[in-house]
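Shown next as structure tokens: one chain only, the form predicted on its own.
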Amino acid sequence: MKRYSCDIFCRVVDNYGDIGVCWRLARQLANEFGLAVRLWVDDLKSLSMLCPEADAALDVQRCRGVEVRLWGGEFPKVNPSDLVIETFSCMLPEPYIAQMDTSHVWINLEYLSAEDWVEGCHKLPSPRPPLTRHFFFPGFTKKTGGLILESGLFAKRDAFLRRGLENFWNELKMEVPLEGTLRVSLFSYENAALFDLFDAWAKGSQKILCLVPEGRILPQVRRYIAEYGDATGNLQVAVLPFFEQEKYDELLWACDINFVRGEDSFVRAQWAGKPFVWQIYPQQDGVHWVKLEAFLDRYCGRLTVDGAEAMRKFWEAWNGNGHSMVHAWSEFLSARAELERCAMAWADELSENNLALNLLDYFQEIGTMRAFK
């Protein structure tokens, strides 16, 4: 039976969003599905973060059965893979796609979006003759690509849950929260609201852990520590080391709530079947609002009117749009039942649609569509 081989090719944007994604979705089609990976990125360092063994000197590398290469300076000459990925919109190296024939299946994977349109723009292609550039949107429905996800993610959840925290706080070195203390993550982009919200922690009734792991926010984080320390009042603050890819799905699955940023934590935050508050990326003229409350539309329909109020009133609150963040976090913090309950039963409904599937499904279409003309 042939291997398939496959190229991915990713330049690094926003830290580590972009490459988290092309970086999941590698190692799933090299070790799940048996395709012969290369994956093409432009900043290895940011690739080295999220798998320590990935060395940012090495222009070719093989980490965890995907073959890694330096997409940088001239660009060499290789044989194009049976599935070509463009992540993004990136734009694939000229030399490269000129080796290209119609044999090669060529997928521009999309930015992860819940507004309407998506499903209609959904497998269109775009004529590049004599070659054909298929978009392939990510998605909440049955009529987009869906997400990332693993196979057995969910039982190494349940498994991680089942054992108890106790080994996860020891590798921390952190003592064990108190019981009744909520445990919070907080990966962010640079936030206004973040003084206001840890005012609300600090001065609420609930005590609560706040985990932060070495992002864009930590500058702030370490502000408000030299000003207030990493106690006050109800608030404590806890400063951690960059995660890899696994153990940061073992935060979120420790945590009870968990702030997320960007793509590739948003998705990991809702497998985690925890109630989360994503901070989209900012664009300009306010674009990113009409992407929120398309999602917000989309999960809230499943929650009570006060729990949707709640979640929207909150989340438009981290994002800045001038809502009392006090006000906003006590009606969030006491719908937390209803949340949770929610983002269990819509993790559970995602999980129907496997991206990584989705995408192989596609590319065997499109190769025998070719094959019967």
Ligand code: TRH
Contents of the next structure:
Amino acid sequence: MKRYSCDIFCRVVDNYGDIGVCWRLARQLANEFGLAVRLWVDDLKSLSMLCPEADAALDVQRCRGVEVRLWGGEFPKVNPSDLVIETFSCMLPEPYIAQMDTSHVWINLEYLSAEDWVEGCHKLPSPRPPLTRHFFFPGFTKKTGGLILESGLFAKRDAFLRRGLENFWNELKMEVPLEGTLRVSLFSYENAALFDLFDAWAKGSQKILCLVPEGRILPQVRRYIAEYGDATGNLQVAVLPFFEQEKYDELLWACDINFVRGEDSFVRAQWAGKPFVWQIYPQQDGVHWVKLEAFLDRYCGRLTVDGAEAMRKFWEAWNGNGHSMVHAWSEFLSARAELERCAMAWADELSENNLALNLLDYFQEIGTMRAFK
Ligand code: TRH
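One more: the block was the form predicted on its own; return the form predicted in complex with the ligand.
Once more the chain from above appears, this time first in line as the rest of the complex follows.
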């Protein structure tokens, strides 16, 4: 049987989301589905944060079953792959396009959104004669491309939790948290609501251990620690190094509530099956609010009126609608049992719609239409 090849093109706009999605998909297509995957990325430093064995000084290298190529300077003469994945409309290099013909399947993988219009745009063709580019939208319904989910992830998660967390804390050189401590991971952008939230946690009746992987929120966290110490009232804050991508899942699994952001960590928190709080990537003119509310509408539809209100209020406050975190947090915490049940059911349901499988089916579908062998 022919081994298909795949080129994935990634431009790092900012942060880790673009490369986070591309790296995850590249590994999955190579290691689970046996494609010969070449990942073109314009910023190897970002990749090396997610995969420390990637050498930012090497233009060509193999990592975890994927050929990684620096996308910069003059584009080399290469044969295009059977499947060409442009991500987030990053614009394929012209010399590469010039080598393509109609036997190559060109897919543009788009950003994730829970908005209704996504279903209508998923799989839309966009002609670029003589070629055609096809839009592929991840999403939360059967009429979208679904979400990236590695095979066996839930079994891995459940086995990790069954083994107990002692090793996990040891590896982090941390003491096992006291019984009854609420473990919270915090991955977010700068956030004006942080001090308010930390105050609520410090003064609350629940012991909280807040784990902060290095990132954009860190200067604020450090300011708080400088002012109040890393243990104040019922709050203890611990700053952790940035995890490699696969290890980051373990942090999400080990915590009771996860604060996530952007796109990929947002999805991983859903696979963790735990209550989570999303700080959406802020866009100009506040358009991100529409995206945030679209997700909340989908998710909260499964909750009781009180549960839905608690989740919505807390998420909105965390995303900066100006409301106090204190009240919102206490309601969110009260709804925790219900949010836990919903998170697990949501993960199970969403896992039925696997992005890589859908993408490969679509690749075959287009290929067959063109008598592609
Ligand atoms: O980094 P993000 O904010 O990414 C993005 C980008 O800003 C992008 O341009 C924008 O369009 C998009 O959001 C919506 O958040 P995201 O998507 O969660 O990506 C973070 C990646 O980093 C994800 O793959 C998880 C990974 N990660 C680790 O590997 N280790 C860690 O310790 C942490 C905290 C994250």
